[in-house]
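Heads up, the chain below is alone and in the form predicted alone; it's given as structure tokens.
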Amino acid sequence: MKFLRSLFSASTLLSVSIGAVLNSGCTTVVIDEYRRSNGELAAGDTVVILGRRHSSEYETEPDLIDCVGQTLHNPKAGVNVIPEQQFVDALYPWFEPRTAPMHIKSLSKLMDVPDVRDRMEKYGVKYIVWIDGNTETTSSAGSIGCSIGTAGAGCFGFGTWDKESDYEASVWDFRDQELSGKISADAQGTSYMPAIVVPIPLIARVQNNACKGMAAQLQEFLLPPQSASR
């Protein structure tokens, strides 16, 4: 029994050590950009990052929107982002999923409402970025079995699963009432879960990598050329 306990402890320690070194799977990210105009962010201007949630089949994840907003927010570089929930609450009910403008022409009509126009100008909104899409598990394979006995507990097996992120950001110029461009992020990755006594998750951070790629491209997109090169 003492030998088994020692073996179990040694295996656990080895698993944790391996997990600390190999703590992520592989991810590939492809970013595409369509630009109709250059960025014009000036001092005092703000950006709003909003998620599309009009579809009954899926919703753009709030944590993805938070990630893009927090990564993009960089006052020193000249990018100030209003948190999504703060903006939606301040403009209630005009940017709820059932009432939010779906096209730039709808935004023009919305600006005819004095209260909405005043609040948008108060916030200094220059760009509204709508992100549409989601991350989903596309396939999985393998199995892991665990058991508990008098000699201790342990797991054995191997599992793997693939995830894919597909997002598109539409950049609306609020003041000029036009579509400035679009940025798409397509990320794919495979996660692994080998288990010898203890499962070791090697997670592919697909959504997080799509977020970082899109945020970096948005910063380059929104800032004037001379500012983006800083």
The other form holds:
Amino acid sequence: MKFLRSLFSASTLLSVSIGAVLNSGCTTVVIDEYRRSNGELAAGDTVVILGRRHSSEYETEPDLIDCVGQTLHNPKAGVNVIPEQQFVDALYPWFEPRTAPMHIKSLSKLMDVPDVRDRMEKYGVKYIVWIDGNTETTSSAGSIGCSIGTAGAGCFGFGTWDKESDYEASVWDFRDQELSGKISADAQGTSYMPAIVVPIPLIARVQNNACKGMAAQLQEFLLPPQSASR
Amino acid sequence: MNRLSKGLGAVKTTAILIFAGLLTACAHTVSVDGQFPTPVGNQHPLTVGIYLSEDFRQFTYSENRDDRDEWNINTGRAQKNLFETVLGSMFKETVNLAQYPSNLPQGIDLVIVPEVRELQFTMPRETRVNIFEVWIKYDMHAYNQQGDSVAEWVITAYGKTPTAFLKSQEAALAQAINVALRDAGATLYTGFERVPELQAFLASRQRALTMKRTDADIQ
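Cool, the form predicted alone is there; where's the form predicted together with the partner chain?
Okay, now the whole complex, with that chain kicking things off.
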């Protein structure tokens, strides 16, 4: 009984420590903003969040785009986001990696196709947000060894790895055909994996924190000043 | 003696089974049967026959090299869906031809026949980048009603997908192929008018239509 109690208190202590480490935030996020005009989202207007996929070395992760879109989507606050895949399919083949407009000038050329313009207007697109960048593991250290014996199985060791996110969002005003501004999000974090019998991952949610930081900044950016302050 | 030969037989059978198991463990089969969205844009004023050969509709790329696992990649159904969808929305009217060049229906301005020239792929462990990549090259042929060649052009398609979001190599490769096929559709759709011979053909067709309309207005 005593053993069980001490085991219970040890596991409680362990979970509290894990919670503390997770909550203390092993990630730092830096958000930068360059604004050329104020947000003008009105009722019925929509926002499209798209990932840049033209680079051969990396691609902006679809789950990051989903995360920003879902975090930003808030009809009560006046922000309606069209899911990336739905928009790209509806405007096939004009927003594929090879055909997507790289500059605002190419967007105005695309609007010369009447069917494309009609569909964009039907969707009520006011802003197109292009996110470029990715999250990568920059370094790792340590090692964990696991073994199975007659007495049982277990692991021992310590591993650590660093992750870095670097994203830039370009906000295009579709109706005024101009660049409204840019938001950059840099996040860094270190994850730990101590293993005493069982490996316990303490993951730094670098990409997730970059997503939340960027979505919060975008909401402030896209809404008119009086709505944003509400 | 009998028992010994029976034992040897069992060992032999087990060895064959293990060997066969190892062989099949290294063989990967991928079947891509993607659905593709209908392109948005202008239609060319042509009636076009689409001939997708049996080889094209059942295209399977097989690779069995010493430095790689065995791969069998079937893209036939997906590329049939893609070409029928994209070509179907590019022209005023399209006819799917079951055979070519015999029994060609009347009123067809062009017959388009695609062929797969090449398919290549790389795995993350080969490039040391966490990305599956696929390249597909198509030879495109366009013939007139008489069966004469109007144009020949090449479509290259590229698709990639990061490993992080997918569970197996097969699923990742299928995803990369779908991206490549979408890219092929985009290139076909946006590049058709840029082929000089087709540009000339479309211009002459447009002139003929304009003259026909003018004649009708005069009468």
